[in-house]
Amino acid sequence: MNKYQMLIGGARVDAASGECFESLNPFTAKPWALIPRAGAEDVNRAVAAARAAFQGEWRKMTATARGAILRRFADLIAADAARLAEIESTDNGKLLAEMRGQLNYIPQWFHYFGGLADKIEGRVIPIDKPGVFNYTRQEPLGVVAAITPWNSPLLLAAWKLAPALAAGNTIVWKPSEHSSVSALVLAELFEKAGFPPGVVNIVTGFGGEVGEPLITHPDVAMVAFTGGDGTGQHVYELAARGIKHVTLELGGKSANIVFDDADMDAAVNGVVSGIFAATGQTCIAGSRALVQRSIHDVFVERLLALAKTAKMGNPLEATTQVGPVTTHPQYQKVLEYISIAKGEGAACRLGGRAATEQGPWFVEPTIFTGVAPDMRIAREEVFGPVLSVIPFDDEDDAVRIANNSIYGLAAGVWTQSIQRAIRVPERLEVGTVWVNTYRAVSYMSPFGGYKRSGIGRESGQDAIGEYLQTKSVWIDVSGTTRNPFVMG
């Protein structure tokens, strides 16, 4: 096993205990790598670093200058996407079919904010108030925690650095303890790219160790955290006793909507795509298949044919369409939910066991008809390759239905009515939603959820925000002195 270093103040490091735990290949369920067991004192140390280096040659560095080094960056992982989809593939069990466009495409969130940097501009307010003048700067936050998932290491990784060091702020990764391999492979650019020590720097290890330490530490100013809903609460709770900023990318129970107008085809490939992609391990799963009951019968036939052609197997090989499940006690949550929804009365049509000939942590795509609203598999995220199959009557229903969940990351409609298209996204409460197409992402376009699925937006030109904080300079222009017991 090749046993891999953290990066702190520009140096690869061992953890300051000195301990390492092992990252398990999911197809096969083996160790394959040794990681860094950091604790607080790592965290300490990184901290340490990012502060330095956001009070000394990063802060003083312009703007043009940070965007540049984005840019550099960016070519650099251009050049590397290659070898590293092959490292997240075989950490985190996705395909690399998958892995290879994420990676092709990450550059292009350091080239769109590398762009970005030096066109954060204030506002001169023509304040109503004689002789004074008013002008607003945008400024950095300072240190950044960014607490990253296992599903799209490096592409939700990117969401955040990108953002983030375009606004001048500098940052401590922490990457998930499940798939920390590419980004440890990943530090050995910053520094190609030209960013000064301390201005990332990458801490891997386990929540209680070393996310908990970072978020309280009282130099960290925000926390960008992608995960599930759950332990969002608890980071949120977390930060709350620093009064820190937050950003909260969660999880969601999206529900992909099929009206009696749709294209067939193109819905039923669009249904399969959002919930047995990326075996259903993305947050934007859309795992409540809402469909109209008129074509209810002959749309989940269809929906049954192409699912029953999914081929499960080595992620690494190319014909491979569903790979395993990322970690072992999501394994047993998936099984476990599904055997849930059989107890509840839901119909098992396709699947809902076990793949264990494919593999220690295989799924087979499972599909549920005969589904409830009010069920436990349609209204909890499952975060596997489970679907549940709803009817709904008209319009309302559809949009009451969509809308009765604590979650609201994203949606589907499939419609070729141009009223309905522009009509029903209006009334869902969700932060995305697609029209006739389904998982779709742009370093453009703002991305974020309602209610538990998250606070906060990544991507776009609303990302940048987050990471910046507005200043009010007022100057007194008009040379006269002032009554010092009024308020001017």
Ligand code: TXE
Contents of the next structure:
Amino acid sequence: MNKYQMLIGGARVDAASGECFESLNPFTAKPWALIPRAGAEDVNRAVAAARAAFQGEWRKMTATARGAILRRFADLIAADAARLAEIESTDNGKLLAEMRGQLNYIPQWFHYFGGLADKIEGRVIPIDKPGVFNYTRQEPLGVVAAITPWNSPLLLAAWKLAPALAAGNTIVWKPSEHSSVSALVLAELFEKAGFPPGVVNIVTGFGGEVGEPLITHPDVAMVAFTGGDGTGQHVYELAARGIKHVTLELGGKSANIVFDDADMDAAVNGVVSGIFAATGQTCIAGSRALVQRSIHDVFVERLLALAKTAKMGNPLEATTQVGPVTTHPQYQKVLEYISIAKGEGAACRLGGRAATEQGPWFVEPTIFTGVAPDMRIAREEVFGPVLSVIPFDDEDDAVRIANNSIYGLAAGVWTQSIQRAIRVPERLEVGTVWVNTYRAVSYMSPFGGYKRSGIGRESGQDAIGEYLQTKSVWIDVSGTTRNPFVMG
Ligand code: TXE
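Structure of the form predicted in complex with this ligand, given the form predicted alone:
What follows is the whole complex; the chain from before opens it.
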């Protein structure tokens, strides 16, 4: 079993306590790596290193030089993509094929934001006062705490690190305790790319022991968080005490809406990919399929036929389509929701049980029909391979059911009508709408939630603004002295 080390101030270190915890391989449920179990003392060291780096070399560097380091880092990830993908897949159980795709794509975030680094510009304001020159500067915030989940460890970290660093901040990154290995392996590449020591620090451990002291540390200016909405609320409350900037990405209960004028093959495919890809463990999972009543029965038959073919197995094997659930608590949560749905009277048409013959934490791809919008299975995030099919009558009904959620991360719309393809996205209370496709993201397009799904945007040009603050500078060029008792 490999023992990994954290990254603080450019040095590879153990936790101050010397303690470690085991990271489990979700396919076998067996430990495969040892991770430092950090605490408040390690957090203090990491924040001090990040603060010193922010006030030192990193701050003095030109934005162009900063961008060049980000792009070098992108190239180093690309060169190491195969190894990192295998590590991610072993540590979090997602398909190697998906992880390879992600790892080949992650460099784009560092190229794109590396390119943006020296395009952060202020404005000259044609101010309404004679003899005054007024302009703005866009400045970094300082030390950013990046707290990330286990479902796509490096991708979701890249969404935070790339814009935060491009904007000139420094980082203390706490990966999930369930999937820290890839972060600690990536640590090697920061120095190689030329980041000065302390610009990126990685501390590993548990939410209460590492996350909380990090969020409440007085020298942390911002918290960029992805995780569950309950944890997100707690993080927001802690950050509020220190009046810190936050971004929160908190998952959802996304509706995948199939109208009767949809291309049926494409829609069936899109609904299956929306819920069963990544074993349903994605924030954007299309966990509610809203299907127009006129095609409901035919659609469900075709959906069942395709979903049945999903091949469970070892995530490292090329033929596997559905891997294990990543953590034991998550496995229990998914099974509990299946039993809640059965208790609520939903009809289980596919799956509905643990697939223990595949491995300790497998759950069969599961489809419920006859789901009413007020059932818990239709309202709460399961974060697993469990789909609720809900019928609707017409467009108004579909929009009403889709919006009847505390969440608002994403939605899918399946239609061949150009009018509807424009009309419906406008009415949906979500941060992303896909029409005739699902589960597409890019470094170029802003991503984030409405309502309880979050605050702020990741990716695209919007993201860099989250990591900047505006300073307004006033210069009197009149050469006169003004009345000291009247506002100028
Ligand atoms: O996430 P947590 P968990 C949802 C999904 C899942 C549920 C629970 O529904 O079933 O969350 O998953 C850190 N202070 N999503 O428990 O707790 C934690 O160490 C500071 C949706 O794994 O949100 C980890 O690094 N930090 C989601 C990170 O928060 C704390 C992705 C996320 O963990 C903390 C994952 C605390 N008190 C789960 N407690 C998405 N949006 O995609 C925990 N953490």
